[in-house]
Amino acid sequence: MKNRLKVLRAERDWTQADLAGAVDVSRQTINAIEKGKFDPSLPLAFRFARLFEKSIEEIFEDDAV
């Protein structure tokens, strides 16, 4: 799944660890999501959306589309 997490994180000058702490996951999880190796759960996707004040669709894009 493609996503804009790295861009959104960079706009706030956050490290992966900063973002991980904000959504209560490990830095390794953030790294895997950013690289497209792991798709977030729906609750985690909602946490990203609330944190960045964007819709889930603005952050994540399904590769199958």
The other form holds:
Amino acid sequence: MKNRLKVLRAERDWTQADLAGAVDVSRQTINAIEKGKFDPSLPLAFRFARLFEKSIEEIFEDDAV
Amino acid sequence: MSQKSLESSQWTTRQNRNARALARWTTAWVLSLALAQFGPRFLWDEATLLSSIGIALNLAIGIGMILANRRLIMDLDEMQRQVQLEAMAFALGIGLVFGLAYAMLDTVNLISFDARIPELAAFIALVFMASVFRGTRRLK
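What does the same protein look like in the form predicted in complex with its partner chain, given that the last one was the form predicted on its own?
First the chain shown before, then all remaining chains and molecules of the complex.
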């Protein structure tokens, strides 16, 4: 699954550790999600959406689409 | 963003605290295991009551270790939990399959020595550690 986390984070000048702290996961998990190696659960995707004030579809994109 | 950094640091602190607690429980369990194993021979001359207390103490500390491990796993985030789950699946599966095969080697006398539980436990621990390492590297 592709995502725009790295771009959204960069726009706000946040580090991976900052984002990790905001959604209560490890920095390694943020790194794995940004690289597309780990797909977040729906609750975590909602936490990203709330944090960036965007819909889940604006952040995550299905590979099959 | 300083608030977020603070939250991140609090999360890391909580993880470190859980890991330290598990390390303390594990150390205590290993020491109590040694006490229960060697105490009867070297410390209390096979006294039944003290041997029973030694084993009860080992069991009680073992339960504490299990609970500390559970707390650590429940506090992990979802990716770390997935790594742990895969490692536990490998450790349990490989431990069961290879453990029974190892025991059968002994039963049908294909090996000259006795198949012992501590060797199986060490093997399961090694498989678990290797699986955690592999899972962590795969998601890096």
